[in-house]
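Next up: just one chain, as structure tokens, the form predicted on its own.
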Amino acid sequence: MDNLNEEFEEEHNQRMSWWREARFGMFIHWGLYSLPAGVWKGKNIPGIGEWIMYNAKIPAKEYEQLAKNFNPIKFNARKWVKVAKDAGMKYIVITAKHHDGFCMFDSEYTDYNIVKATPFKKDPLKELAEACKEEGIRLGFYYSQTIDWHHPNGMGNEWDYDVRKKDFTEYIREYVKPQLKELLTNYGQVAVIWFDIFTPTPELARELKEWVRSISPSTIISGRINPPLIHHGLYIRGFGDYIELGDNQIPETKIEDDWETPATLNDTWGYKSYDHNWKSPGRVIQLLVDITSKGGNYLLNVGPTAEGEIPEPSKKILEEVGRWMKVNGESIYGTQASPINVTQDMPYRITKKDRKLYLHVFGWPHYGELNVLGLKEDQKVTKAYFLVDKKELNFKRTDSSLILSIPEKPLDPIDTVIVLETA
């Protein structure tokens, strides 16, 4: 049994090696819901954009008509990939099928897809796969395995379909699994299959996991393949390769496993024309650092328009993040969680790589000293310097802290990174 466990962990670690290095990825929510953009029959529909069919209780036959007008002629896969790459993102996960059931890829198992049902007539996922391969960005697919408001056997639509007549197991075996095979075999190496909303039973979750493994052993499976798994307040990986936290959720302390936070740039995932509550670039940078300092990955979303363009505010935010990453990426990529307990009220976060601690200073002290608490006796600091220009800093050690002599003003008002080399 020990040998089997060691073999399982070895395979798991091989699958996860690039993911642990990446730390930062792009989520893309794009589908028919991008067309109404939060408005139905002249009314703003409350809630996130991609849930408009559910929130407005739109009949499936009526919602289907959107496909006739979905023609994203401004879609350019290379431009999308460039936005991600310039932002410092290392992987992309795009919605192949969201809860509305519309497939953004060519499928033999339904005509309700972008190639057969729209005037666009092309498969954007193929173009995206090619562009990602050219640029060295890994590509994954979001696939809603549980909720499907269009399919009579999928879960969630109780205004069109009789719940008592649904055969969910048949839906999984005769529709979900064949489509997963299409996604895993028609687009080159798929980095991630991103399941959502949890599979209702452990038996079906295991079946889906084994199906993906049998087709593509190196594909990473997201944590939402499980029924919710929390034991004594601790998150459990379960059948997935990593723990997927709730939307925009960040833990207060590090999690002793692989984990990811999926997050929005405003208050929606799918494009919503009147949601202008954008996060600032500085906020995004600090969230990325906070997540990385606790051992997680940050999967940050963009919601392209029905014409196929990433909204201009999203691009501008990511450009600023990319400028910071070009200078400070060393303190993010391939790092581990802080070995020191850093509470939420501290003005800094810490990431670690080899014998280096990266001190990310958010709140700059005005009195010329920065007090770093919690260093253990065996963590001997031999050198301290700014990451941006390698200028060394004087420091002294006390029993309980490291005191750095710092200039009056930060080098970066958002996050000044100081490197602590340890023996």
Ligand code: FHN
Given for the second form:
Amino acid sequence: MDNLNEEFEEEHNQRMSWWREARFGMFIHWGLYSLPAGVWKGKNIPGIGEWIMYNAKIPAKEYEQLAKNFNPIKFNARKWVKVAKDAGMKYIVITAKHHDGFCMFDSEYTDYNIVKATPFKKDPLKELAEACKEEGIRLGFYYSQTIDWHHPNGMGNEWDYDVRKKDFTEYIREYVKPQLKELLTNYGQVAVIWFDIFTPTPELARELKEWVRSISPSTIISGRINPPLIHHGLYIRGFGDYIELGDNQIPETKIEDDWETPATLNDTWGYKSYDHNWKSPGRVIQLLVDITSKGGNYLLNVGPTAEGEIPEPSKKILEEVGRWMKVNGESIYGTQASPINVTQDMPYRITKKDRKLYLHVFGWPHYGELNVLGLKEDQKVTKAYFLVDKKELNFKRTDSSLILSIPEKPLDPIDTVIVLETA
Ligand code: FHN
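Could you please show the structure of the form predicted in complex with the ligand, as a counterpart to the form predicted on its own just displayed?
Complete assembly follows, chain above in first position.
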């Protein structure tokens, strides 16, 4: 490695250190689309909630009218931050501007924003930034840098604007960059700028990256800043600080770099009144463990209502996840991927921190023995105990496996964590 690369890696490691420790974050999709909540002119519009403008091909002028009725009087930043914190989440990423182009923050560069265009008249990101600071939660901003169905030069809206007349470079230089500067300077330290989809060309991706770096060097940049060739199918960091996987995508095995899975709790990101397909808390816990065991972060979404509330079912699920995290958080925070190959069909996952391996047992064998496969001969286990009550377990070793004597029933049917101390 030459000096430049070493320096680059050192800076990168510094930037990423809190993120690697965090492992679990909250994604918030909140915008004008939360108002129709999946219904337009009396019809349920198929697809994800925040795509309603596109899916129903709503003219920009008509969609704009939603702002007049967007008044989230129940919004309480502290309550949102508490939901995240109680769930064990360490950072929040909220949509500052999604594809509909509506800005959920005050901006000099457009009046199409929550302060100037709605009866609410306040900047919720300001309140959120303060609440996060008070509670020690990092705050990042999602910013749709490519798709903007409202801006004539943004991409994606071909029902209102003539694609041939668009000047995308001007949109990036005269609109996106100044707005990023607002976000990076008006809200305290910004943990992440979460670009989405992709930036069309490497040149513009580099320009955006350098812009963010020049304003706030410690802000982490999501992998979706990358142009399509880098972004699709390849696990490459590219212009970002980490690899952003596809929505709800989990790799089969570990990835030897920083990566994150953005994920939904039901089947939408933005609030949809009739999407009740919630994942169970147990499923969410196992997904978090699965992702962590492969070295990734889990950015789990909530879609607040237009009134400003996180839907009750989301809160209930997150409460239960939080209960599990209170007891088992040690096996998640700051851990690394399993050093042992664990395939998807195995009834357990492994996370690692220092000399400890955390064995997360999802499927409990009922014959009194648990066989952990694939240990290297020199991986000596000196002690095994339940994380929750520190009760020790007997075990024996064969060449490559560890056979633990276990009680008939799991301590936790979702995931019982056994700590293996290694020499
Ligand atoms: O199109 C968006 C979608 O609305 C949502 O924001 C997700 C979150 O990862 N990103 C895009 C699709 O991948």
